[in-house]
Each structure stands twice: as C-alpha cells, then as structure tokens.
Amino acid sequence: MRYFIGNWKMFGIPKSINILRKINSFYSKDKNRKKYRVIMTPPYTLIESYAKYFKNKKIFIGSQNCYQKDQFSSNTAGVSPYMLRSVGAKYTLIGHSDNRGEGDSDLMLKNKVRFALKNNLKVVFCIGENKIEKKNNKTLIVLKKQLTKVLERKFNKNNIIVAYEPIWSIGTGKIPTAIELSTTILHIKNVLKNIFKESPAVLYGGSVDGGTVEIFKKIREIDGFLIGGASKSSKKFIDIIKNYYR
C-alpha cells in the first residue's frame, strides 16, 4: 500500500472541499486506486464537515496535530485525540517540524502518540533534520533519536506511519539525492525494526510535486508521500499520483 497524504497547514475554508471532490472523482476512477490511499489533513475548522462528506467515499480525513492529553482538560485551544475522533478524523499528524519548532518535546510527542492510538486514530509521525544538522553529518543520529525517544514497542505499529521530512527541504525546492534518500529511509526502517521487529510504512515529504515524484518513485524504500503546497491544488495533487504510476 502506498500513501499520498496532503497537509493543508493554515489553508482552507468550507468551499475548499471542491479541491477534494475533484481528487475523489479522479481516485474513484483510477485503475491504480487499490494500490494507494489518499488522506487529507485540513485545519481543525474543516475536519467535521469534510469527514462527514467523505465518510463513504475514497478520501480519509485527518488532523494536522492533536493535544497531549486524552479527552477533556482546561488547556485553552487544546484539541484532544478523543475530540478529533468524535468528529470523524481517522488520522493525525504528530511531530511535524512546525510543531517541534513551537516547543513540542519528546515527552509531549510520546503522549500525543499514546493517546491518539488509544482513541483509534492512526498516527503519521513526522521526523527530520535541519540544515545545520545535515551540514554536520548528524542526519542519521538525529532521526534515530527522534524515533527512539518517542516510539515504544507496546505501541501498535499497524496504526503508525512514519514520515521523513528534512526540514531544510520543506518548501525550498531542494531535495536529497537519490542515494542520500535511499540510505536515510533504509536507516529509518532499520531503527523501526529494532523498535517493533517490523517496520511500519515510511513516507517522504519535502518539495514533493509532479516533477520531483519522478525521482522519488525510483527509490523503492519510499512507501508514499507527505505533500504540502501541492496538496492545495487538485491538479497538482493528482499529477503527483499520475506521475508516480506512469
């Protein structure tokens, strides 16, 4: 199974559902549709209405983040995994570099993963090194630490996906070389095997579009993509899928 996951970040209003309708229309007719899954993570404000619309369709709706507590609490603006599941979310991103940059610690991330899984959300756990870490050849060390400090063997690996997003690549147009990416994804899978005995799916994110996917699809270790800017356009998102299977 391959995954094409869109992260809308701070984008979208109710009528933006037309983007997903077009993607769903393509997906429903695509001869390769049984080979992959489409997941979209709009802002909190759109999750319930989008999840309701796509409940019996081909697209899964998820969240971009969740709070590190289980159900209800006194934390202003917190949205718990329980609350997300109650409005129809099936997945949640956890550990995106944006949230790490805003202060998400390893302990916070572990609690997010734990409570998301407890509430039957599938977790897309994001990891990635910054420009300085890459320059100092710390990529593999950083990624191993990000994985081992948060993920535990007792977690259900069947409900976990890992997304590798090098921070220096997000939105820059710069991407790792094929050799770098193959080596890095293989390293991630080996670390995950040490945690879970088997590796969950590992995705790549960072300047993924209809052009770069032609390079990425040749790297057999990659199980799918976490897509940022291109997911806000039905044409660009569909082009990624088309070019992957071309």
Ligand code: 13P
Second form
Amino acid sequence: MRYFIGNWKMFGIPKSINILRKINSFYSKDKNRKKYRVIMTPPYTLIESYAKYFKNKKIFIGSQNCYQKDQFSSNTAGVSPYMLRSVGAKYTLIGHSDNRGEGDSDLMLKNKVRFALKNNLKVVFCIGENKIEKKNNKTLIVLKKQLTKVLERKFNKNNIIVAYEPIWSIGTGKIPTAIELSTTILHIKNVLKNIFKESPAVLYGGSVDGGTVEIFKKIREIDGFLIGGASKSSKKFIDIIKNYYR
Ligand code: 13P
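Structure of the form predicted in complex with this ligand (previous: the form predicted on its own):
Zooming out: every chain and molecule, the one shown earlier first.
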C-alpha cells in the first residue's frame, strides 16, 4: 500500500472542500486506486465538516497535530485525540518540524503518540534533520534519536506510519539525491525494525510535486509521500499520483 498524504498547514476555509472533491472524483475513477490511499489533513476548524462529507467516500481526513493528553483537560486551545476522533479524524500527524520548532519535546511527542493510538487514530510520525545537522553529516544519528526517543515496541506498529521530512527540503524545492534518500530510508527502516521487529511504512516529504516525484518513484523503499504546498491544488496533487503510476 502506498500513501499520498496532504498537509494543508494553515490553509483552508469551508469552501476549500472543492479541492478535495476534485481529488476524490479522480481517485474514484483511477485504475490504480487499489494500490494507494489518500489522506488529507486540513486545519482543526475543517476536520468535522470535511470528515462528515467524506465519511462514505475514499478520502480519509486527519489532523495536523493533537494535544498530549487523552480526553478533556484544562489546557487552553488544546485539542485532544479523543476530541479529534469524535469528529471523524482517522489519522493525525505528530512531530511535524513546524511543531517541534515551536517546542514539542520528545516526551510531549511520546504522549501524543500514546494517546492518539489509544483513541484509535493512526499516527503519521514525522522526523527530519535540519540544514546544519545535514552539513555536519549527522542525519542518520539525528533520525535514529528522533525515532528511539519516542516510539516504543508496545505501540501497535500497524497504526503507525513514519514520514521522513528533511527540514531543509520543506518548501524550498531542494531535495536529497537518490542515493542519499535510499540510504536514509533504509536506515530509518532498520531502526524501526529494531524497535518493532517489522518496519511500518516510511514516507518521504519535502518539495514533492509532479516533477520531483519522477525521481522519488525510482526509490522503491519509499512507501508514499507527505505533501505540503502541492496538496493545496487538486491539479498538483493529482499530478503527483498520475506521475507516480505512469
Ligand atoms: P512541501 O511539500 O511544501 O515542501 O511541505 C512538506 C511538508 O512539510 C509536509 O508536511
């Protein structure tokens, strides 16, 4: 199974659902549709209405983050996994570099993963090195740390997906070389095998579009993509899927 996950970040109002309706109608007719799954993570404000609309359709709605507690608590503006699940979210991103940059610690991330899984949300756990770490050849060490500090064997690996997003590649048009990327993805899968015995799916994110996917698709170890900018346009998002299977 391959995954095409869109992360809208701080984008979208109710009528932006038209973007998803177009993607859904492409998906419903695509001869390759059994091979992949489409998941979109709009902002919190849109999850309930979008999840309702797509309830009996094939697109899954997820959240971009969740609070590190279970159900209800006195945390102003917090949104818990229980609350997300109750409005129809099926997935949640956790550990996106935007949120790590704003203070998400490994302990917070561990609690987020724990409570998301407890509330039947599938977790897309994001990792990635920054520009300086890459320059200092620290990529593999950093990624291993990010994985081992948060993920535990007792977590159900069937409900976890890992997304490798090098921070220097997000929104920049810069991408790793094919060799760098296959080495890194294999390393991530090895670390995950040590934690879980079997590796969950590992996605790539960072400047994925209809052009760059031609390079990424040659690396068969990549199980799918986490897509930022290009997920805000139905055409660009569909182009990625079309070019991947071409
Ligand atoms: P871009 O696809 O815009 O580089 O963003 C990647 C990302 O951060 C998705 O989570």
